[in-house]
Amino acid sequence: MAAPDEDAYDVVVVGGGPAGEVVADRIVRSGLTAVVVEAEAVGGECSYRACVPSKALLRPGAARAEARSVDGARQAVTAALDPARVLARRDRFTGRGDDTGQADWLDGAGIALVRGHGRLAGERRVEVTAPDGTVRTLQARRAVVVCTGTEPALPPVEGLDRIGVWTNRQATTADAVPARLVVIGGGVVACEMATAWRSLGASATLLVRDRALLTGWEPCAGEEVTRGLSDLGVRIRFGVSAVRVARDETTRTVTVETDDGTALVCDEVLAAVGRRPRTADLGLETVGLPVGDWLPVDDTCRVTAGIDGDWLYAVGDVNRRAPLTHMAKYQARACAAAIVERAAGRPAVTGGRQRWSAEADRFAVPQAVFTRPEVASVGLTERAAREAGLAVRTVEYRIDDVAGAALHADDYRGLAKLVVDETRGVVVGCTLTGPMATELIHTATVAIVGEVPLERLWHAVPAFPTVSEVWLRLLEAYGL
């Protein structure tokens, strides 16, 4: 039986995070109708429990460090951070999870909102269970777009599910600084949260199963973050895994036993070892897809496995292509454009190429880590470029040797590395470390996406005296 007219929309978006918001907005701007289904808070993980609160926690420590890196300013900055004010500032950005503003924005944009848990109930149908238990079925005339994101994956540590373990959610929203924090993991969340809470006064220890931090990055990135964390006083134990944890019901402290036979006593444990798709209760079985899996998609984010027709899409982290907020928004723009094109009867593919596609998330994904020092990258690492069969040449330059960097900070330390495809004479990868690395990386993103020949890039003259002059030095080191 078809859903009532009032429950029929051109596009039904399941998940109201950044990806879902952008898809719905683009759809409505085109003249079609859209509804967003959200079980928690409009704005998603990024707004309340990930990107925004984590950067709010990290920025005060970075600002203090920057001021203390310049003689004359250093003498004026003598006090430690004020944890209460730092946490209050974070709460101003997140509203402590209150999504009223985001929901009002949807309404103002002409996007319908249905609160509740959404799951597929067959082709173009989404069943929504409201908080009060009532069930409503939405019909999609054109498409259903899944934007449910991911959730933390917990490592197989005995007792971890019984101690009230922190994930990114607790680590970014805690109301007090733990005296002692143990972090399991060596990726972005582990490094950023160790930086943030150590800056606020916590004693922090990282348990890293691997022999390096940020293992998917260029080695120099992990090395610089290791040095920075160590300088902050974070203890890093490489090649060590937690095997058992238990919380004392009287003292509320946690004992963490490791596979090298030692034990650590702390107040909180943060598990930051990865993410899994939020698809276990999405109704995938009703359309013939495996429950709990990632959703493979093409460059328009159309689900490609076992689905007949152009009606099911998956945008953002849930498709595992490039699990970052900015790439989710990029995919969302491409997805919405493809849906609109198909709705208008225009071909999605012309001349062998899709008119609207999220192709850059295969070769030009910018990433930023707000540790001290910052690290940022875009494109391929040297190893990945060689494995792809490219004729690779790399160029490195110490950013410390750039005049603008020396003026920016008395103790500036940073490195720039380019990966060049010699056959085409273009940059295919870049990694930067040091202050302002996260702001500098966009230049490399433009160069890679635009496939700008190095001989042409030579004419992009950086202003003096800025840190961006490193681009001139890199081209000179290359031989231009």
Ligand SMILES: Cc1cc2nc3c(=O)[nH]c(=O)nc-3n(C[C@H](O)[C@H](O)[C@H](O)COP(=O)(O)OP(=O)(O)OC[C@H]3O[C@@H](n4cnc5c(N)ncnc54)[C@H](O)[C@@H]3O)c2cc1C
Contents of the next structure:
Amino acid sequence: MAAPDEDAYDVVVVGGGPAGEVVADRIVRSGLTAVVVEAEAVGGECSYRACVPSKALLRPGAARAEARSVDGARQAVTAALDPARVLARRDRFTGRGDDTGQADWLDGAGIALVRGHGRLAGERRVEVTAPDGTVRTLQARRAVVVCTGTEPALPPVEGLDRIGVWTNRQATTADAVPARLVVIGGGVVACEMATAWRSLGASATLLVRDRALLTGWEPCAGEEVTRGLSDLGVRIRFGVSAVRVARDETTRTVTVETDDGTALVCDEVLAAVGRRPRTADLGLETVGLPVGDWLPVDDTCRVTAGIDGDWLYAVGDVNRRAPLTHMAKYQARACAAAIVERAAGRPAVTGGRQRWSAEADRFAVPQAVFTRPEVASVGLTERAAREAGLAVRTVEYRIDDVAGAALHADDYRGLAKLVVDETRGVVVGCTLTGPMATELIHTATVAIVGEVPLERLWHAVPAFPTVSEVWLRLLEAYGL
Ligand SMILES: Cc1cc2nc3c(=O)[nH]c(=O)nc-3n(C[C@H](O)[C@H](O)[C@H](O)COP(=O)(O)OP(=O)(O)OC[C@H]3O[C@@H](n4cnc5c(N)ncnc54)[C@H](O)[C@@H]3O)c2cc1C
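Right, and the form predicted in complex with the ligand of this protein, after the form predicted alone?
All chains and molecules follow, beginning with the one already shown.
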């Protein structure tokens, strides 16, 4: 029972990013009530400072390159990108952080919104501190769902906290193109943001501690992106870490000292070395959980460690299962279905193939990188499949050799790699590089999730002359 000064809802969702919005939507569609607590802007990092603005910054350069890759069209595209128009187009997608549209959407969907910072205050209770300092307590009849996402992790570089370092927030919202950008990191955000700002005219240098980009992917992905960035004029220094940075107060330039004894002068430094959970100020201690950690969950997104009962869930980046918007939304659908099942007194048992199991997190996470060339993957890499003890066979094919690819672009260059589980005769992993790789990957996702035997895939005939004919070539290379 809620105390008289408390508002009670079936489900209290803390964090209104993609995960929180979808959990709340699915909950109210099922007939239960839901409230979203949001500290900044409804829509989360994705809408204003991550996926949407980054792709809006990348698309004009990709469109220009695409037109220039076809003789006859190339001659019509001779000017450089217009940065002011590119930034203005990005702002049309993000509304410069104005969340009125998304807040209205919540309202229309019948979802309550409470603005402020939410903290757990014991079992099923969330205290919200509003921007004006007033505190309100929300009571959850069924569940609290934590969807607070992540924030950038900063590398241990002396002076980084004093130069006004760029994180994903500045890198996606900046209003001017820096003349010289140094990017610390070699992962997806580092590669995409170097591509975007280089395309807009910045000189860009990547400082990569590892010996390759996109570690954790098939090696061909990192190799192709390395080549693409180099062709674009991005300098990449492998095996190098920044150790000290300082901004000159007069010239506003930043000097970056590295561990190989060299120094670089630039205008902005972007730190893109990973994320940490937004759980430090979440009241986790009031329910006996460690402060500041990721929240481990089961396939229904129920928090597994140290919680009695089934009232606390964590969805999206904060549970670290698959930190991507589409997977956050997938988990949100699964979590909401599980809460509804349990509210009705039915068990939401994981391990099966029900809608309340976010099982694909473990074997079929698609990821798209919008560099030039694009790269995309789903499922296991060859290495991960071997480490999992599968009887693996791989097949590779150069997509350039497909007629549709050559028609698509004069200089088409791309690679497809399949990882096949020989015991079951099914695809368990796929990596694609090249133009349209990000669109082509969904075919592989369907094949993996559907566990479609290769013999059966043979009958899924790709249209001529499309780039998708690479699927026929891969099956032929496999021996069918
Ligand atoms: C530069 C960049 C580009 C990316 N591009 C892509 C992409 O192209 N495709 C893709 O799939 N993924 C991409 N991602 C990842 C994607 O942004 C995340 O996976 C996604 O935002 C996760 O959604 P979420 O709802 O879990 O968290 P978030 O989007 O981070 O939302 C969390 C929300 O919770 C709120 N919040 C936090 N703490 C509290 C609190 N205590 N009380 C109240 N509210 C709180 C925050 O204000 C925020 O609105 C990108 C990430 C970055 C950094």
